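Listed next as structure tokens is one chain, alone, in the form predicted alone.
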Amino acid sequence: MPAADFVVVANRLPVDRVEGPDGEETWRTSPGGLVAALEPMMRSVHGAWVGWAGQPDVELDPFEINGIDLVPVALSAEEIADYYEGFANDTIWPLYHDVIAPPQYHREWWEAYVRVNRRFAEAAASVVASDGTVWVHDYQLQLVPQMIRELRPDVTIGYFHHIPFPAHGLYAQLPWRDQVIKGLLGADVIGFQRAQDATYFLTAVRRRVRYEVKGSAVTVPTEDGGTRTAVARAFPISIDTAPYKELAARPEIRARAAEIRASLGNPKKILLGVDRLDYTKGIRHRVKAYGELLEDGRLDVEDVTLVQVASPSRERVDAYVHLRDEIELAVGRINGDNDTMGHTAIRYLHQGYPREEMVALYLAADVMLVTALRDGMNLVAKEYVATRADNHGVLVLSEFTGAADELRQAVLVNPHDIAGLKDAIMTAIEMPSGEQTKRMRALRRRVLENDVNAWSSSFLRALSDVRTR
């Protein structure tokens, strides 16, 4: 295999194994937006991509797929419990959603973390090219990027993070707290999706390792006793709007759509939520809000359903198996309350469903509700808002999520308040015609104005500067 001029590292591949017709494993190209945002660009400049297959204890090769040379880093069964399930998922992941769920802290997790993270370093330092490039994303690799300098100093080195950085309140709890800061300024730019995040994150440098910070610089000592500098601010990403908008408009979606609203009793509304089934999402908050709506009496199982679909996520960790049950209960609690023999209160679908199914539910839905207690971004308000071509629909969004910062017209709502949510919901609901068009055309100018490839050159244009110092 050639070396690649630039190089992604990412936990998994940008492809899935399936098998064929005729029986035959073969891979296809994952859903995604980071995977179609830097596809073509990486097809141009033949481009690598490092990352896990999906898949315990298989070896394989370097392999070629869609012009992009795939280079798949092994893990074991265990290193999987503990590297993935352990410090990404239940350490990392609660730390940095505000301990919503309390992290686990255990050496051994640590261990394995350092040991992957320093397999990822070692496949993406063996293909870059010569002063090539390389990006690394999220926080199941923070500490490739130092490993990658130790090793390839020559390269550029960018990294991405997709989750939010926690107030060094909580970020200092974690016992190897600046070991993670100096592997991720090991990266020249270290993007987040909020500016919070980004100052949250140079606060933590300041007080940690002390290193001398200008507004977005952090100046870092090198082994040669001078100094190089890493860039740290914001760039929100966003999602490739061009197949919501192509899907929404396809009549046997529309169609679809209209099936979606028959099946549920034709309700005069219809509040959808879609997220992962995770703590972090504020299912339990949102089910709890409109639960009391029907009681109080303010909403009418005849009148308005809730759809709310939450996809299968890390069935293997506690936390995640106790809330299932938690949800599951409370819906079956209203359902029973509250169903008629012609309407359901809630619709809940615990199943990940293909794209075309998600547009044609959007499609069906008045009011989108996204109500996470915290989250790097959000995407699925933005695939919302890009389907809604008739600028008519409401978006209720949680001021803790990243896309609060950029759709201010959405309703804005803290969800931890249940009264204010509750009221949230019904402004939604009683919206007038016009004001739901005025706020739509904002939003949807916002998203479709700032999609997946804007996101991904304006951090290559940062990493270009950097280069170009």
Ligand code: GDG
Contents of the next structure:
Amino acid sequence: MPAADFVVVANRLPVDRVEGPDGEETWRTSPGGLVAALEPMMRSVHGAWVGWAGQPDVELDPFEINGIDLVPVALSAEEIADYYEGFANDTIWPLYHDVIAPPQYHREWWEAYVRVNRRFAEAAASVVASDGTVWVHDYQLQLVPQMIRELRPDVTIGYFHHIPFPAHGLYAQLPWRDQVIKGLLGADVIGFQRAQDATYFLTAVRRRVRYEVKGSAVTVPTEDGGTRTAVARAFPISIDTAPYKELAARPEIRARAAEIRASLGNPKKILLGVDRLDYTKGIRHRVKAYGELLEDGRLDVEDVTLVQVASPSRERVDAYVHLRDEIELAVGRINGDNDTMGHTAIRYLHQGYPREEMVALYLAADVMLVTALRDGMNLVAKEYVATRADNHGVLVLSEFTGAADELRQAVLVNPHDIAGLKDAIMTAIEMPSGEQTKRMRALRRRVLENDVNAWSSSFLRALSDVRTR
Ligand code: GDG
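Follow the form predicted alone with the form predicted together with GDP-alpha-D-glucose, if you could.
Every component of the complex follows; first up is the chain already shown.
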């Protein structure tokens, strides 16, 4: 495999292993905004993607799919437990989402994180061309930028952080707080979802490693006694809008949306939640608020249904096992108290669906509920907006999502305030058609003009500006 001018490093490769027609194993690219945004660029320059293939204890040689070189990084079952489920998903994830769940600090998880980050860095360093560019993604790989810099000082390094960065009072809990900051500062450009995240990161830089910070620029000392500049600022991510618009216009998907409505007994209003089953998403708060509205008599089960897709996620992490139990207990109670033979209060679906079905659900939903307690961006909010070509439908959106910085015409809520959340749901349900149109038009303009291509272009522009400086 020849050296690559542009290398993406992410925990997962953008492929899934599937069984071919004759039972043989093949690979299929997994649909995702990131791949869609980077594919054209990866084909026009010579691009490679470094990541884990999704199965433990499997050593694979690099291979090519749709013109992109894939470079698999092998992880043992123990490393998946310690680096991925442990440090990434049970230490960093809860800490960076404002300790909604208590972060677990274990030295052996940290050691596995360092070891696995080094393996990703070595793989990237071995495939990138001289003076090439590497773009590292997300919280699983925060040490990789500095590790690549040590191995390959000639390359330009970008890092994008998909989740929030916490305020310093919380960040300071992390036993390895200085090492993580130094790892990130190995990048030339460190991108965050919100301006607030970048500010928190720069505060941590000032407070912990005491490097000079001016605006978004950090002066980082180098090994030879000189300095270099790292830039930390916001690049709000978005979605690949084209497939959502295209699917939403297809007659068979519109028919499916009508079928969904009919199968729910044609309620006057359908409310929808779509989330990975994660404690950051505020599913419990949403269900509680909705249950109380039924109990108070402000809503009638004959008139409304909440469809909640909670796609299975991180099922081997304890906090997720408990969360699932809690949600399912609450949903069962609300349905038990309110359902009639023909109508259900909550249609709860602990399943993943193809994108076509998700779009049909977005089309069927009069009100979309995004009530995350903390969320880097929240792409579901943007997907809902992208499908609403008729300019109808209402988005209820938590202030604690990155999306709330941009989608100001949503009904913005503080999901911790259950009374306020109940009122917001009622406002959305009762919103007159004219006001829905006015708001949705503005939301659509924002999402359609700032798609994932605009996001990746602006990040890569910032990266090339650093290089030419
Ligand atoms: C992280 C950050 C940030 C969900 N269930 C199904 C399904 N999905 C799709 C949604 C959406 C994606 O998964 C979820 O994206 P989110 O942004 O909502 O949330 P996270 O997974 O937590 O993502 C987040 C994001 O990274 C990007 O930077 O916005 O803040 O936490 O696209 O549609 N898709 C299908 N079936 C499902 O059942 N097909």
